[in-house]
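Presented as structure tokens, the chain that follows is alone, the form predicted on its own.
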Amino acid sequence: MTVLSVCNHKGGTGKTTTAIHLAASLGLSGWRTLVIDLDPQGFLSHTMGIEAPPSERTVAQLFDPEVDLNALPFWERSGFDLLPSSDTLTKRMRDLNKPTDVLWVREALQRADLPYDVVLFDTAAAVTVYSLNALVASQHVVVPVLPEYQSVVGAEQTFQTVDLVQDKLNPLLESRWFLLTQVDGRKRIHRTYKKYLREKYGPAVLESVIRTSTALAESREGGTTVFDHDPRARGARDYANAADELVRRIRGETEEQDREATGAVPGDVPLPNEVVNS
């Protein structure tokens, strides 16, 4: 199971839109996907048409060691399942102040045997115990970044936080990637910051970009996505391309780790008699 966080300490970067549409893209591609809304404000849950859900069907259950995640009735949405946020997160935050309180979500996932290929976290636009829980539980991080000053600063700070989490709390956190969002090629400032990020971070910036899109900006009701309304829209195509690139990168890293574990090199495939005699 692949665990992925969508994270940026700065708001207004298209973070929740990215979480929804990457999940929908993965689901439409055949990946069984669970989205977990770890933002106490629950904007993703509201966007998906879930208002004030009962606590026993929310992320609050991740912080109860007696709860089996496999027994939870997740909410079905467009291409993915959803474990929505809960207003109890804000109330509980003051009690989650011990160093080990960043481990709740990882331990909950480890106890469960969930039938998903991908678990994707949406997080708050801030460093909180909940966003740290997501990072500690993740193998990969996507940082949506609008190519403008404040968003880029927030994205770089997020990148540093991810490095710190990898170093101190989660050595299994393999990758972090920037995803440029709301890109308007007509704006000089967008071209400038796009170039800056690619020159400074190189392959850590996804080749795919999410361009400005009216279809993405329009509000939807009933828990649907742009793929339900206009699958040929620019935003739908862009997120589908970004999801495909993520899959390629994740698979590439997995194959590289397998080669390192076995001592194989690219193209080092055993011959039939070697298999028989091994």
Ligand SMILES: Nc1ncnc2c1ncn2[C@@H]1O[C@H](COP(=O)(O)OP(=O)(O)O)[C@@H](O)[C@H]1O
Contents of the next structure:
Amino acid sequence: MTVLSVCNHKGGTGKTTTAIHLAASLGLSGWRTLVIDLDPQGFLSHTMGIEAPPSERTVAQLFDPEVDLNALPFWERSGFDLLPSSDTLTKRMRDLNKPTDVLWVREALQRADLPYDVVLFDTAAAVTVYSLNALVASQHVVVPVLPEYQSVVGAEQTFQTVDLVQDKLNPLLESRWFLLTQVDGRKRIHRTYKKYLREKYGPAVLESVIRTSTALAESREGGTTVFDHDPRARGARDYANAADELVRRIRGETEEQDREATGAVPGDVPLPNEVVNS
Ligand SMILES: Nc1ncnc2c1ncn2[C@@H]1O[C@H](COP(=O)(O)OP(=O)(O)O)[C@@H](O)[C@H]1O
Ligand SMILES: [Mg+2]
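Requested next: the structure of the form predicted together with this ligand (the form predicted on its own having been shown above).
Full complex below, order starting with the chain above.
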């Protein structure tokens, strides 16, 4: 199972849009995908048409050691399943103040061994115990970044947080990538920050870019994704390309590790379903 967080300490950078559309795109490609909404404000859950769910069917369950995640009915959405956020998270944050409280989600996933190929976390714009739980449980982090000053500063701080988490809490965290979002090629400032990030971070910036797309904003109404709403829109193509690139990057790293471990020559990497069924 591949576990991925979408994270940036700055708001409005396209985290929620990215989590939804990467998940939908991976789902369309045959990956069994679960989205976990760890943002206490729950915008992703609301966007996907889930308002005030009973807390027994939300992320609140991840923080209860008695709960068997395998027995939970997740919410089926187009292309992926969803474990929505809960309005109890904000209240419970005060109690989650021990150093070990960043481990809840990783332990819940390890206990459960869920039947998914990919788990994708959406996180809030702040460094909270919930976003740390997501990073501690992840192997990869996608940092959506709007090529403008505040978003770039937030994204660079997020990279530092990810490095710290990797160093102190989660040695299995392999990679973090910037994904440029809401890019408008006509804006000089966008071109400037794009160049800045590529020069400074090289391959840690995904080649794929998400351009501004009104279809992405519109598709957020009514619990659908752009793939249901307007599959030929720019936003659909851009997220499909970004998801493909992510899969290649994740597989590339795995191939490299396989080679290191076995000395084997890389061959065709099977699709996730083939691995599970074989
Ligand atoms: N590529 C895009 N083109 C146009 N609008 C976008 C795009 N990505 C996100 N948006 C819009 O920008 C706003 C912030 O996006 P969101 O994904 O909620 O960011 P975050 O989760 O980081 O706060 C939303 O209104 C969303 O519809
Ligand atoms: Mg959000």
